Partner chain sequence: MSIWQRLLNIDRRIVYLFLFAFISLPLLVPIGLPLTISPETRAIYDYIEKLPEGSVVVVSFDYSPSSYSEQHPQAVAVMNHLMRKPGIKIILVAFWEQGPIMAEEILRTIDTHGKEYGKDFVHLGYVAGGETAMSAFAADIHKTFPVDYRKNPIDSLPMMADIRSAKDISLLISIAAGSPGVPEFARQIQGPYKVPFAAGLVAISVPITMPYMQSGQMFGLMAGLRGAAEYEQLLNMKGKGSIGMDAISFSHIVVLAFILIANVAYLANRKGGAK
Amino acid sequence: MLGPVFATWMGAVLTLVVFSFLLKENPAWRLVEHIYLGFTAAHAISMGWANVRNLAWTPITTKGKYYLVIPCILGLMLYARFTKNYKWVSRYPMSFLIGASTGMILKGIIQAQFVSQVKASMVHISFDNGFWPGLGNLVIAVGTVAVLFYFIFSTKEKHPAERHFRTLGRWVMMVAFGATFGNAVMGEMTLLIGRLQFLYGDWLHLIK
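For the form predicted together with its partner chain, what structure does this chain take on its own?
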């Protein structure tokens, strides 16, 4: 029982120390920040090692899959970047990583993030299925074209209609930024609420 109680108290004290930053930056807050970074780095190392053990070391030593030595060597070559004379060695695995990742992303990006999105923007503007769905489709169509037009920088805006349409594109983006900001506020508040729930609930048992 002592373990969970100790963990809760430690969490509560660390949370309060982090909150102290709101008043003023102080050494205790900096200590907690470094503890967090240290724990995160240590956890990343342990998860990384588990991956190397499961996907390389064990198959090589117990199943004789010696070809897995190649990615291990490439991985070790990455660390050469920390040396002055052999820094160039790390460029080979890095170029392999970039090439493989680019190929992997390109495989799916055309369909997932271009064709599908363009298709979704080609909506049928009709009020046959009701006013609001029709209005929604109209907003999508006009909004998409207006924003795209905003980013055409090579025209000279000879006609006032061009300027107005560009302004509409800016307004559409402003609405989108507003929605993002509103969601950002909700997200940040949730983080505070989560900590207060922990303090009032798990630590002080004030939430029933």
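The block above covers the form predicted together with its partner chain; next, return the form predicted on its own.
A lone chain is what you will see next.
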């Protein structure tokens, strides 16, 4: 019984210390910050060791997957960076990591932020299923074209309608940025509400 009570009190005290940063930066907040960073580093080291054991050492020693020695050697080569004479050795595995990571990230970005966005923008404008769905598709189509037209800087505006259409594209981007910022704020508010529920519920028992 003492364990859960101690954990609740520790969590409440640490939460209040973190909230104290809203008033002024203080030594207690810096201590909690260092504790958090220490636990994060320790967790990363623990997970790294578990991955080496489960994904490399165990398959090599029990299943005979000796090709896994290659990534192990590349990983050990990274530590050459801490030496003075053999620092250059770490450039080879680092180059491999950057190249492989770039390829994987580009693949995900192209699919998520380019192909998916193009598919989402190619809507069918029709009012057969109702006025509001049709109006929404019309807004998406016009807004997408207006934003793309805003970034065409190679031609001069020869008609006032072009200037107004560029302005529409800028307003569409402003609305999109505002919605993105609002979504981020709502995510932070969700975290705040969760901590307040912990303080008033689990710690003070003022709410159920």
